[in-house]
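Take a look at this one chain, the form predicted alone, written out in structure tokens.
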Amino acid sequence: MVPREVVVEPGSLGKPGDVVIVAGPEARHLVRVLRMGPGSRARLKDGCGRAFSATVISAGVSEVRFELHEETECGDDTLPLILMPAIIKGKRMDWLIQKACELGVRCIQPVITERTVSNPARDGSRARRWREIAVQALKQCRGNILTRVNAPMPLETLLDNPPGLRKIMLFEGEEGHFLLEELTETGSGVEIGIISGPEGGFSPGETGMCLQAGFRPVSLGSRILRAETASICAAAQVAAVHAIHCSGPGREGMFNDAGKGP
């Protein structure tokens, strides 16, 4: 039987012979849903690039104990993508963070703009919650590497220190160039940064600043999407193109020379 993959808290894996405890609702899921009990084999991953083969040594609905055996290979399964969404209100931002992490976005850089309703940088509580959401999303999708969620940053600060990558801006005013075209022109192995605006979009001044900083405007289509939908739609397109490039030689031929489907 193939060992179950279990994602544990970041940094909780030590060395062979150590005991790792999974508690709370996750323990209940392992016992009642996955039917794991003493002697069950597992592969534990900590989201930091480490993984171990392990065996359950005791199991209850409140706590499951694993004994670590040998360390195993754990590759980077994240997308070469830094997602830079303008902060939106409440649970919609939580949802954006969760889904971006499930898709495997490498890094999320929340951005404070003129139209940001609340400033989560004041007490740091929302940023801490977003990081907790990232951990739970990794456990749900059983990924290898935890998405890094940075502290919120004002747009001006971000643009004063632009990341050294392929910079793309989701822009509802762009009509002639689509994100999928941009991605297929970029090719594999290139780290991408995608910035997206808040409800109502960037202000005209902010749009000009992004363009001046080297962000290329792209469209997601004729419909105007909600802010969180646009970010996840973009991340999903990156995931699809990345999967095609990584699936084997010649698969990128699914796209023609213009970067469009046949």
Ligand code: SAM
The other form holds:
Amino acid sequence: MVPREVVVEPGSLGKPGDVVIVAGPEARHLVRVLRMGPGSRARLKDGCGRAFSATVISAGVSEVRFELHEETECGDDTLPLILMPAIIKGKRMDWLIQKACELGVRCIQPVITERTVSNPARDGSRARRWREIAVQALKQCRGNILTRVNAPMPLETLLDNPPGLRKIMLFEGEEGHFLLEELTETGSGVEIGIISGPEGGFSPGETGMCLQAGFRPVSLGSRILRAETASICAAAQVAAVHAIHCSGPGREGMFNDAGKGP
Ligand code: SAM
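Now show me the form predicted together with the ligand; what you just gave was the form predicted alone.
Whole complex next, starting from this chain.
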């Protein structure tokens, strides 16, 4: 039987023979839902690229103890995508963060724009909550690598991104060029940055700055999507193209010769 994968707190895996404790609601889930008990085999991952085979040595609804055995491979299962959503209100931003992490976005860089409803004093505590949401999302989807959630930055500071980043702007004013076309034209192994606006959209000045900085405007279709819908729709398209590209030779036939998807 394939050992059950369990994501533990980042950085909590040490060396063979160590005991790792899972406590609280996660322990209850392991025992009540997954029926884990003493002797159950598992593969523990910490979201930072480390994984160990392990065995349950004691199990209760408040805590489950695992003994680590040998370390195993834990590849990077994130998408080559830096998602740069303008900060939006409360729960909608939490939802955007959670879904982007489930999809395996490599990094989320929240952006402060002219029309962002943001309070710099609160941004620090919001970033901490978003990082906790990322950890919980990784545990839920049993991913290998934790999505990095950066502290919010003003748009202007993001325009000259790391060199080599394919910069894409979700722009509802664009009519002739769609995101999926852009992705299929993107060379393989290229990291992508996708920026999206807040509830009130980018200001004309910001749109000009992004275009000037080399962001390519793309459409997600004729309908005006909510900010969080647009970001997740874009991340899902990157995930789909990336999955097909990673599924092995011969599948890229659906993409044109110029690119092989991110
Ligand atoms: N300008 C919009 C309006 O007229 O209501 C408000 C902005 S929209 C709610 C939030 C963001 O989602 C936009 O800034 C854009 O980045 C993205 N977006 C929404 N619909 C889109 C579409 N059809 N194509 C590309 N991007 C879109």
